[in-house]
Amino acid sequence: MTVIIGVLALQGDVREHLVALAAADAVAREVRRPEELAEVDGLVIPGGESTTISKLAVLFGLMEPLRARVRDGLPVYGTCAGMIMLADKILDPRSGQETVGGIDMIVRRNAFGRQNESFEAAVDIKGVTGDPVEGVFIRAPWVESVGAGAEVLAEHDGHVVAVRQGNALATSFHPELTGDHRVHGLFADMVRANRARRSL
């Protein structure tokens, strides 16, 4: 089944996600406007600067349509800043920072350190078969706590770094930067399953 997966193209590493989604046999498109959001079967919110993405989403008239579609069950995957955008609560938000929400979790921004403290680590992710995924952590958040509806998929160094709740998936790290497209494959499968359910 062919699915169209958008990448929120306001700021951040958009191109790498487009490549990874294409490798996962999805049709990948940039999303900047509400009418483009309305045409996709799933959406990736990329890494970047979460405060900037939040403010641009409001500016481009995307924040409320995003919230509505996520509430309606749109499959969505957030990496790094995208994880922050999908959190129902940020522990230490910047002034004026908003989230889309969708995952019952509290996230701490830049928890693993500053840009010069970026690192890579092997991460075992529930639902991804084979060897561990190489996680690239760049000013990465971690999850302080999850609610009853959220499932922890991976931890690193005692901290939660991957979570799923229904059709929403989030990772602290950047699998799109590694050439390993299994996490994007997992998300594409979530999108296909959701579309199949909706077409019954």
Ligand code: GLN
Second form
Amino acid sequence: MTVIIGVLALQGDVREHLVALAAADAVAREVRRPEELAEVDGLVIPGGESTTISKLAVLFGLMEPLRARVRDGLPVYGTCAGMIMLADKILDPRSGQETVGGIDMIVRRNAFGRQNESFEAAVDIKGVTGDPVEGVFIRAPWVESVGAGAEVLAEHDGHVVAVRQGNALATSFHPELTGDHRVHGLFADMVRANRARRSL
Ligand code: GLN
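Output the form predicted together with glutamine next; the form predicted alone has already been displayed.
Okay, now the whole complex, with that chain kicking things off.
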């Protein structure tokens, strides 16, 4: 089944996600306007800088439409800054920083340290078969706590780094930077399953 997956293209590593989604057999498109958001079957919120993405989403009139579609069950996948955008609560928001929400979790920004403390580590993710995924952590957040509805998919060093709640998926790290498209494949499968359910 062909599905259209958008990448929120306000700031961040949009192009890498478009490539990874195409490799996962989805039609990938940039989303900058509410009309474009209305046309997608799923959405990726990329890594970048979450305060900037948040402010631009408000400026472009996308924050409320994003919240509405996520509430309505749109499959979404957030990496790093995108994970922060999907958190119902962040511990240390910058002034004016809002989130879309959708996952009952509390996220700590920059939890793994500064830019020069960025690192790579093998991560075992529930639902991704085969070898562990190479996790690229760039000024990455971690999940401080998850609510009852959210499922922990992966941990690193005792910290939660991947979570799923219903149709929403989030990772602290950046699978789009590695050439290994299994996590995008998992998300594309979630989008296809949702489409199939909806068209019954
Ligand atoms: N530290 C960034 C933030 O707070 C996220 C970094 C990233 O997406 N690589 O938004």
